[in-house]
Structures are given as C-alpha cells and as structure tokens.
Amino acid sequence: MGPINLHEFEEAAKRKLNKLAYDFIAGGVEDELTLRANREAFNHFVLLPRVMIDVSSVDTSVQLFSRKLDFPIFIAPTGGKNLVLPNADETVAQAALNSKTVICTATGTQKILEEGKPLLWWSNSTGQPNKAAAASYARRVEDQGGKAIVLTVDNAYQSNRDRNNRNRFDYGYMQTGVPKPGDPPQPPRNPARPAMWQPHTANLTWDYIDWVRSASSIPIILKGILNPIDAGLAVQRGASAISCSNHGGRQLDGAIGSLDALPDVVDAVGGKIPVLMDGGIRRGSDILKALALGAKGVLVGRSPLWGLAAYGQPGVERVLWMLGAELKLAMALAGIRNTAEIDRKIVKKLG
C-alpha cells in the first residue's frame, strides 16, 4: 500500500532523496522556530462543526479573479525542484494541468502554454531592480498567458539555513540537481559556503506595484505578508491580493506562524482584496481552518515535492487529489455545503 496521507508521502520521499536534497526542501532557517510555528499554529484553533444539515452535496469551488476554481488549493512557488528530478518544473506543471490546479512558478510552463493547453499559471518573482525591468517582465508574463504575478516580498536576502550550511550545499545544484552515483564527473564548482547576505531584490519597495501596473493588467499578488500594517498598505498601494506567509519558515526565524497571523491580516484588509495563506498545511482540515479564518485559498509548497520525489508526476497529482478530498470531507463533517458558508463561526481559538 502506498502513502495514505501527506506525512507518509514525506517519509516515502525521504527514503528516495539524497540527504542534501531532503534537507534543502524540508528545512527551515536557523533553529527552525518559524518552521515549527507553522504546524503548531493549527493546534491553536479548533473547529466547531454544525449538524443536522443536508450535506449530500458539497461544493469546494471558489471564485478568484473572476475565475471559478474547483478547489481553493494552489501550488506554491518552490525552489530546488531539480534536486528531486530532472526537468521537475515541467513535470509539476503537467500535474497541475491534469489536476486543474493553479501553479505558481517562474519556469517549466512554456511548452504547455505554447501547445495551447489551459494551464492556470501564476508567474513567481522576487522582483526586478528597476521600473524598466519590472515592466518588461510583466508584459512578458501577460503575453505568455500568465494569469497573475506572485511577488515574493520577504526574500530580500538569502537566509541563514543551518541544514544547508552543515551539508555544504552548493546553490549551483538548484539548476543542475544533486549528482548521483554513476553520474559523469561534474565541472569544478566554487567551494560551498554559507549563503546568507546573498541579495535577491534588496531594494524592493511598494513602488514595484506601480511599475507592474504601468505595463500589465493581470493581478499582482504579494506573498510574504505577516504584519497587519503591511496588509493595509498592500490594499492602499493597489495589490490585487496578498498571501499571509512566512516563506515556509525559511527566511526569518522567530516569526509568527502563518495561520496565527492570518486573522489580523484579514481584518486589516477588510474584505477589499482576497487573502491567501501558506505554511504548515498537511490536511484538509488545516485548509478548512485557514478558510474559516478568512483565507480565500491556500498554497502548498513542500507537499507536491514529496509527491514528486515519491512517485513522480502521479505522486504530485495524488497529493493534490488527497488534499482536495480531505477538504471536501472536512466540510461535510462540519456541516458546510459550500465554501461561501465557511466563516469564523466554525472555528475557535484556544487559550
């Protein structure tokens, strides 16, 4: 029997992956306090199910950016897919297409889109350094069929990840994959060293939204919002949506868990734009809690990679199906007939 839940998918993936690759995907930053906070946050909230409601039909669909989606579950942007399989971005994109799931990625979609297939693609970026570059990027995404731009806003510098440092992780592997026994000799690389202070887009400011808006009409989603002040500014500056996220516990250690941050972020937005959420999701009931606290949908990052490592493309599709099936069952058992009925009345914070 194969894995029956996402925890078992991770165990199956761990058995197949090189330790360096597993640690890169599974690990967080420094003492991994934020990584643990994401999972622990789900224990801070409990569900209050309703009964005596006809749930013989349950609708998990949501409307987002004028598009009906079968499930409020999206594939988050994740680095290091090539550590799992060669051409992994294309494999995950094909799984997203087959599953009718939104995928956030910077690469791997070109062939599918050129074939005219209905891939729901959001392009992910950490930003460009000036208006001309940002405008060029936005036009290119729109021309290629992108349905949104996901700007990761909490990645100004590479963080200090102890597992990677201990493994002497070489960031050149991000493109080529980890060498395996029997592979031909690799060209010399620079000695692996701690990568903290490696800049991404350290000069990123709120003006970036205006830069993108000057060249494109597709939605722009800010991923990495935890502070309600920033949530309010995102509305004021014209963001189309935000994702309440701490980068999967991979940037600032000691930050709040995403689910714990979600209620205040939702309140700060005041219903003016959609709020998404990512971090720590392992079950359909986790998704239900996030939706009850105000998220319009959730992004999952590590889980599709565990499916990919364990069984390739079918593994990714199975993970996505499993999350959707668990969400539907959780809704039914909570007395909820459709996602529009989900609100804070069915969730309670402990303590």
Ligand SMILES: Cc1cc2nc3c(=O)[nH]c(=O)nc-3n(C[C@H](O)[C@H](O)[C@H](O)COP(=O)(O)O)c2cc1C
The other form holds:
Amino acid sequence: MGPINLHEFEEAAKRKLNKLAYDFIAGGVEDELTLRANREAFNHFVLLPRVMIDVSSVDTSVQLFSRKLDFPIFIAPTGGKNLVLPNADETVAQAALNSKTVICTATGTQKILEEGKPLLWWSNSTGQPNKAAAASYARRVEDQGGKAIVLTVDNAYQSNRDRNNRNRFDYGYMQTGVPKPGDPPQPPRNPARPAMWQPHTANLTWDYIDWVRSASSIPIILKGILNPIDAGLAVQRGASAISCSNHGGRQLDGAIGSLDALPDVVDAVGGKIPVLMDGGIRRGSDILKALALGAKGVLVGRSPLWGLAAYGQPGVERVLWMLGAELKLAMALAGIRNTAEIDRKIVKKLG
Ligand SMILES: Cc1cc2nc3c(=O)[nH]c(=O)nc-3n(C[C@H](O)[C@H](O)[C@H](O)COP(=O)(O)O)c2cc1C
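Could you output the structure for the form predicted together with this ligand, given that the previous block was the form predicted on its own?
And the full complex, kicking off with our chain again.
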C-alpha cells in the first residue's frame, strides 16, 4: 500500500533519494532547533470543536487577491527540485495546474505558460540589487502572467546547514542534480567548509516594495516575517500580503516556530492585508489551526517534494489532495461549514 499520510510520503521519498538530496531537502540550519519548533508549535495549540451543526457540506475555498481558490493550500518556493528529478520544476508546475493550486516558482513554469495553460503562479525572488533591476523583474513577471511576486525576505545570506556541510553538498547540484554512479568524476566544489558569509541579497530593505510598485501593480508578498514589528512595517510600506515563515527552519536557527509566531503577526497586521503562513504543515488539522489563528492560507514546501520523489507528478497531486481532504474533514469535525467561519474561538493556546 502507498503512503496514507504525508509522514509516510517522506519515508517513501527517503527510500528513493540519495542521502545528499534527502538531507538537503529534509534538513534545517545548524542544530535544527527551528526546524523542530515548526512541528512542535502545532502541539501548543488545541482545537475546541463545535457540535450539533449541519456539516453535510463543507466549503474549503478562500478568496485571495480577488480570486477564489478551492483550497487555502499553496506550493511554497523550493529551489533545487532537480535534485529530485530532472525537469522537476515543470513536473510540479503541472501538478499544481491539475490540482488548481498556486505555485510559487522562479523557473520551470515557462513551458506550461508557453502552451497557454492557465497556471496560477507567483514568482519567487530574493530581490534584485537596485531599483532598475527590481522594476524590470516586476514588469517581466506581470507580462508573463505571474499573479504575484513572493519576495523572500529572510535569505540575506546562505545559512549554515550542518547536514550539507557534512555531505560536502555543492550548491551547483541544485541546477544539475547530484552526480550518479558512473557519471564522469567531478572535483568536489565544496571543500567541506561551512558555508559562511555568502550573500544572496544582503542589501534588501523596505524600499524594495516601492521599487516594485514603481513598475507594476502586481501584488507583492513578503515571505519570511516572524517579528510583529516587521509585520506592522510591511503593512505601512505597502506589502500586499505576508507569509509568517522561518524558511522551513533553514535560515536562522533559534528563530520561533512559524505557528507560534502567527498570532502576534496577525494582530500587528490588524486585518489590513492577508497573512499566510508556512512551516511544518503536515496535516489538514495543522491548516485548520493556522487558519484559526488568522492565516488566510498556508504554503507547503517539503511535502510536495516528498510526493515528487516517491511517485513523480501523481505523487505531488496526491499530497495536495490528501492535505485538502484532511482539511475538509477536520473542518467538518470541528463544526465548521466554510473558511469564513474559522476564527480564534475554535483554538486554544496551552500553557
Ligand atoms: C528544498 C527546499 C528549498 C527551498 N527553497 C526556497 C527558496 O528558494 N525560496 C524560499 O523563499 N523558500 C525556500 N524554501 C522554504 C520553503 O519555501 C518553505 O518556507 C518551507 O519549506 C516551509 O516549510 P515545510 O517544508 O515544513 O512545509 C525551501 C525549502 C526547501 C525544503
């Protein structure tokens, strides 16, 4: 029998992937405190289900940027999909299309877009170094049909990932995939040194939002907000939405678990823009908790990759289907008929 839940998808994927690729995807930064905190946070909140409500029909749809989406579940940006399969970005994009969900991606959508398929995509970027480049990027995304820019704001530097350092992981593999037995020998490009002080977009500031706004009206979602001060600034500086996220525990170790951060972030935003969240979502009831604490939707990062590694495109679709089905059932069992009815009254913080 195939996997019956997302945890089993990870096990199935682990059996198929080489260690280097599995560790790259599964791993977090340094001691993986934040990676674990993402999952543990779901134990800090419990549901208070309502009963005696007619839940014979349950509607999981949400409205986001004036668009109705069947489920509040979106595919997070994940670089390095080629470690799983060649053309993985394309395969995941096709799965997103079939599942009618949003995919955040920088590459791999091109072929599907050229075929004129109605892919719902948000373009992910860590930012461009100056106004001209940011404006031209925003224009390009809008022209190509991208529905939003997801600006990753917690990625100023390459973080220090022990598993990758131990495996002598070469970031070049993210493009090429991991060499297989029989491939011509390659000199190791990472001489087992911790990856320290490798800038991505180290000069990124709030001005970036103005740079995008000067060129395009496309929504800009800031991904990687944990501090309520930043959540407030995001609203003030004109972000269209934020994702409460610690990059799946892959950037700053010791940062708060995403779900633990969510209530204060939501309060700081005060309903002015949608708040998404990502990190540690593995069950429909996890999504229900996130929505109850004020998220409009969730992004999932590793789980679609486990589906991809285990069964290719059908695996990604199965993962998305499973999460959606679990969410619908969790809503029904909590006495909730539609996403508009979900609020903080159905969740309680322990301790
Ligand atoms: C293999 C991998 C690559 C990732 N690459 C990116 C990236 O390029 N940009 C980004 O904003 N986040 C990236 N992330 C973080 C995810 O977008 C997301 O925040 C995180 O995976 C959510 O946690 P989850 O994996 O528990 O669902 C990556 C995550 C993984 C696992």
